[in-house]
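The chain that follows stands alone, in the form predicted on its own, written as structure tokens.
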Amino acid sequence: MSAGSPVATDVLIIGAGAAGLMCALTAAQRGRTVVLLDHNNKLAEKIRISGGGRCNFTNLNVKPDNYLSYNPHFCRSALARFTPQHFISLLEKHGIRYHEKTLGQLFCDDGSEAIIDMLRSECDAAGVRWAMPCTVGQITHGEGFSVQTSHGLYRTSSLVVATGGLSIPKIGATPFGYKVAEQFNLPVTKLKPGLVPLSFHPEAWAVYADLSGVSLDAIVGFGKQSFRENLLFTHRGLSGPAILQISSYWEPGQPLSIDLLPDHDLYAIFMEQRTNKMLLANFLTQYLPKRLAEIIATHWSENLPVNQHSSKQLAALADKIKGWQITPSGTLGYGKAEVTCGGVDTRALSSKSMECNDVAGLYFIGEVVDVTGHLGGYNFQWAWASGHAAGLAA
């Protein structure tokens, strides 16, 4: 394409993942003209890797509940409008298998390739042209917008911004989204890691490195959140479901509270056993992991037998398992980061169709919104909705 013939299409979207491929094949089926543009060679990196490949593609329990903004009622429009069975209808059109696992979780059998091929033929057989990879310079907005880009002019009515947050970049994460919101003065809330596993000062976590690998189901709460997943000891700090879910809300500085034991009311176990002789570590062994029941003998008290501890003693012991107060000194950032919390001010935005209120013609959708779902299929699930909402109205 050389530069001085612009190409005008009904519909450009700049970012192939998620949002941006259900977005273009919605616009593309209402006969409208779409481009979709990515700087990546390869399409929708983010679902190949998801799920350990396999692709947990939505929640069979999907309600606005699960999604964290600071507006929490911005998403239900969307979501009441493209649920998990629509994309479950898509992938039965498609043949393709799926199952659940735990809490609701939808995954893929044949792996997320599947899901990446059923988008494109979707799109292809809508007519979606595509331009990959192709980078994106400036954008200008008169009458429509024109972008400027490594394939040459492209003019539009409709631009559709579907580039992502910060979290992974070695799969090509980039701020290009909150710059464009940016440059048309739309706010963007604060930005941070989410699903993401938190770290510990060295010194501090030095009695834990040795538990690395251990994991057990618990409670881990911040403020009014709480899940119940397991949770898993690293080298560095907590991960695993539990973890991942209640970063997104944590807070630096301040402390986690943790239930070791969810299933036992641990302070009525002692009292029943305060003339037990086992040692207190080959007690606590039979309700958690060996190598955890040793470190908080020896390290949250004494690793006497039972009858050898006061009440209080114990007492004191049963709150500190059932309420272990631990403060994160932050998080291993978005390279191991599955989200982004924050993004495009839902304020700016309509809920029905994703356009922004002040520029007509402009639309945010997917992660680059300040919308993030918990950990499960919760964020692909607002990919889809909110790439729908788009596609409908762009």
Ligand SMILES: Cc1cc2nc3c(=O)[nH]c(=O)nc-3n(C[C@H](O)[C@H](O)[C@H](O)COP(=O)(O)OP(=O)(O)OC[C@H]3O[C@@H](n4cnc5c(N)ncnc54)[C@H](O)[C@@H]3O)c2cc1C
Contents of the next structure:
Amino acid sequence: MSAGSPVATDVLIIGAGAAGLMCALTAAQRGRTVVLLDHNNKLAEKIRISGGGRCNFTNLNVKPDNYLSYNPHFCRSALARFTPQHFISLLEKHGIRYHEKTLGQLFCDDGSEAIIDMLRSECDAAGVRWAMPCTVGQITHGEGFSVQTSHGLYRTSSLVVATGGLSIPKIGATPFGYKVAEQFNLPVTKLKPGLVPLSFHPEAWAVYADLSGVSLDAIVGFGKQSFRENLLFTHRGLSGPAILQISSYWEPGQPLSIDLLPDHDLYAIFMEQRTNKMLLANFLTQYLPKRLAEIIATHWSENLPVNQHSSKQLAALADKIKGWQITPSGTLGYGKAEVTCGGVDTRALSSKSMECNDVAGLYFIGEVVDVTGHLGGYNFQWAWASGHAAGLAA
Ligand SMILES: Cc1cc2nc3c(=O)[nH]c(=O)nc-3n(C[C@H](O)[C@H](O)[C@H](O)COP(=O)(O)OP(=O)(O)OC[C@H]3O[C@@H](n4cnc5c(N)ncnc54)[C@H](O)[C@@H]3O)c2cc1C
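Given the form predicted on its own, corresponding form predicted in complex with this ligand:
Below: every chain and molecule of the assembly, starting with the one above.
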């Protein structure tokens, strides 16, 4: 840590990702002096890699139901005050072109860098000062906050923690935010990887490993939650949007229920076709990807002509295809997860400003908070909205 006289700033933001950038530009536009620091030398790496390099920056259908949190109402206020339309207006001001892909998901036409450049230039125009790369050391709290860093000592009345979650450590994720919460005796809810592929024991998966690359439209359910999107077989387990979505809800040791044929009443089809002489695999290929149909016919049944199966056998097979119960052995972990579920307990924060109820001037925003969005642009919308809320208050 370098010596020298302390730098005073109205607002010090740790973490120059999606939430930190939005908070910085909002606070600076209000005339606050803002320092934004990050231990990375590259700005907003997660924005850069997001959405396959095109950043799924919001979703037109954002509503509180799209978020997991111990308190599902917490996100309501911030989301209502900074909507997808607000972010779209910012994009349009900068001439950034975008398109809707599916299910309300908005992506940049020309890649994620456009969004990073836009946020950087909004921050620059508002006078945000940058400290990157910068290592953060001890935080002390007395009258305001003192933060030791590799750029020297900062003094501030508003300290904003925007260091994100644990996913993808190789591009800079750290548990920093949770440690700050611990330092100030703030509760952190259970953390787990979310929006993550699910894995299976190799012996249990051996039958399906050959299906790697096969994808199909499916309904994947866990408890009362279900998602209808694509499901992808991989050599280690299951992935694809439907699985990523349910992974945030899934609890270890519990089975998922998968409807592999959502648009068909397979039981009724089998009963109508009881006299059909086609081999079961060929018959199923009319409805399912060929390789999957073959595995199902040979491993879940016998690959005999349909008319050589009893009605009871066909009914049982229809039940299994429409309600495959399968228990993952785990997830692919933070190395592959798009988000961290759980975080700083929302009961400790104001839903209006993201400020801690018991520590005046300390704010938590973005993914470090116990608010986790579904797949499809919802996590960035939370980062923008919570960053904006804190930026108006800090
Ligand atoms: C592969 C991938 C694709 C994704 N795609 C999408 C998508 O298309 N749409 C969507 O809505 N969401 C997507 N997400 C999720 C989204 O990126 C995050 O939810 C969002 O970036 C969270 O914003 P944040 O500002 O809270 O945290 P981050 O964007 O993670 O920013 C945190 C910042 O804090 C810094 N930091 C961490 N620790 C320290 C420390 N100790 N000291 C100083 N700085 C620190 C980091 O370097 C980083 O810059 C994706 C995530 C991944 C991993």
